[in-house]
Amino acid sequence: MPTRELPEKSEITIIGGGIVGVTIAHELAKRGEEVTVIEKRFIGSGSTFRCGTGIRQQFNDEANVQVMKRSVELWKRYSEEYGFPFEQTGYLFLLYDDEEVETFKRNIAIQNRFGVPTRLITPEEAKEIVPLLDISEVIAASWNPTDGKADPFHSTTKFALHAEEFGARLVEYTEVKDFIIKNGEIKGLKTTRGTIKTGIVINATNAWAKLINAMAGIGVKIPIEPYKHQAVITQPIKKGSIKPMVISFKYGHAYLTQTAHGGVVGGVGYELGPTYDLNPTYEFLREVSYYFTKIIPALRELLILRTWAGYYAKTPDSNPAIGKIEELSDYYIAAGFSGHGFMMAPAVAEMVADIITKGKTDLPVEWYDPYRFERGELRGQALQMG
């Protein structure tokens, strides 16, 4: 597993050891590139190990649907190759009024166009999928059985282990403090454990991306801010009671599903920030308790075992910034995932590795252009909950 020893040099250096940084390292190392990941704490310690486990293709724009279709293919492939849990148990969006139904019909048409088998189902069909649901107010649901969920601990660890097998170096408990730049070219990084010579740097720090950008001295405006989102897990119930990820925008932008151990895990759209504070709040507990029991009344009988907080590193349009920063050679960014980094990571890794090794990618990376903010060309708001 990861070492604490910082190498003297690395062709490519990734700052940030979450799922995005680790999968990029995995993909680059698999292609024979010399790559090092520098993480200031331990692998997965930022947002990754705090996430809600969900992986979905049900987005509301062509780019995210395409990227997530590829990501699901990669999640399935690597879960089988590396032996970590990934279940295609589906995503179920509960819909409560005609306007919501029309919106999701448009979303479903986009998804179907790219081969994602989402369909509109009746409240009764939704209850067959999750018998515990209260469907008294539900008029329809959006259902895709090929969406799913993965264990962030097992999956990130497996990607890290295999990245190292391919030759990547993962250096933990090492913080980047400054860039060494000469004539607009990166020559190295200064860290708390010494200096590493490097020519290519990838900023994969997500909630901390703006701090690294400032350190690099780039002038382009890439607004990424950390917002606190919280989650809970309950005492276990009968396994298999809530197989899919269940979503309700009407009730607090809530998401919930069941873990392999039987506990119900999820959160609501209660948001605080920008902040780096991660202390759980009583206000969140009140909201999550109320909204969860509106969706599944039987949950009111359960005890909450634990609550925690993580970051949504948000951009103004809830889409990440992915690509090369032209003012500095060679500096790349893959950050600002707005709650979608875990699910997108394998496909993002392919995109970034393609750009660095081939100069182009078949996936629609232009949608995530880091310069769109400065030009005032925001994308449509990415579908987001919790």
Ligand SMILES: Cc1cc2nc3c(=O)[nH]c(=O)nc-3n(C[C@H](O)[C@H](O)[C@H](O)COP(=O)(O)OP(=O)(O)OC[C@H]3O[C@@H](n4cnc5c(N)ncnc54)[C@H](O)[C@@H]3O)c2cc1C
Contents of the next structure:
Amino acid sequence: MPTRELPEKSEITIIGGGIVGVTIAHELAKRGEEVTVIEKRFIGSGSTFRCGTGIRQQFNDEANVQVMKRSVELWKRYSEEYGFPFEQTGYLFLLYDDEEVETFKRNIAIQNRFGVPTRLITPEEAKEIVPLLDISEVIAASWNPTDGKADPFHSTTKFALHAEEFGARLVEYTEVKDFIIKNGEIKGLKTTRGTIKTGIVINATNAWAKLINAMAGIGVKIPIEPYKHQAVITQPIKKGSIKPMVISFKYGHAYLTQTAHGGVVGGVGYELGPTYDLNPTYEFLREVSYYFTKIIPALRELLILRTWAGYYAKTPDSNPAIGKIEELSDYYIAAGFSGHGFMMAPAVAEMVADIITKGKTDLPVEWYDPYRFERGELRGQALQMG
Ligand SMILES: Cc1cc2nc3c(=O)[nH]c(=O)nc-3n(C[C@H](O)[C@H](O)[C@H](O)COP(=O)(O)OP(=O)(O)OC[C@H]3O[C@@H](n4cnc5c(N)ncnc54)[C@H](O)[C@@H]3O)c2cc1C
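Instead of the form predicted on its own shown above, give the structure for the form predicted in complex with this ligand, please.
In what comes next, the whole complex appears, and the chain from above leads the way.
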């Protein structure tokens, strides 16, 4: 992907070249809009390439279930069309007590209502799906075979290349430094490589979103803070050993699965912040080793190759802020994904492109209303793992 010069002008400018900015650009360009992405480093270099690969529809509210159902349809369509791996190998939530089972029964009922085929299964059935599991303490599991995983690097790059084919311009190593605003209207953006004239701006910077909001002079309170989350990869093991994403809230809010290369990837709930620091910590290494081996004892034999860190851009209810900011024309935000922005991106792109090109969307975008914080109308906590 060539690094382009900053164009003199663009109808629409997206700040941030992560999966969210790139899929929005892809969707808008596909609809014939003139769009430019400005990325301060390289495409995918924020949280996107650091993420855990997981894509699930198992949420605990109607909006996220509907949005993720649509997102999975789009993951499936684009992975086939563009040739990147998206495997529907399922998500398996291990449950250890009656309270957890009751909560998941409620979640499953919501998911089933929207056609997501999640089922409560027995520990023995769970062990058939992942034979390496220790099920001695597991009393049930929530299983949806249509959830899955995709390679963040491969998929983001494919969306980026196709966005360019549709005419989007992706400008790397260029940082947005300021807005040019006259009478409440955006006229342009100042960057480290010059000025771009533009009327419509989308803030897709996730962990940095508050800095861009401050540059835009937005008064409305949109609390998004960066938290350090870490991940681990082991040496490769026999392909197909751990097909689904396995989740255990009991054991450290752990999530783990096997990548296409064969390594075991995942993380735990261990969180530090708010911070922009990204150094992996020894405490994480200890926690992840302890919890992973509780879930799959055979992992004791495996070598850990690497740990790394990235941001969860968290909001108080773990739901993103997506929509138009009315104080400034035309300014949109799609940020604060709280640890599940990779999976949401294709549907988010559709919602944002719908709002910009048609003024409305069929997906329940109101759930992510950026004004809900100011109004004190927090949503129920979105199911967050990791
Ligand atoms: C360890 C870990 C595991 C995760 N696991 C999962 C998972 O399994 N499934 C899932 O769905 N999600 C997961 N996530 C969350 C997921 O990574 C994020 O929600 C997602 O990548 C957000 O994408 P984005 O495009 O909004 O943000 P980013 O990828 O962070 O992109 C924002 C971009 O904005 C750029 N930027 C910032 N400021 C400026 C500026 N002033 N000018 C120009 N550019 C700027 C940054 O350089 C960055 O590239 C995980 C995250 C972590 C850290």
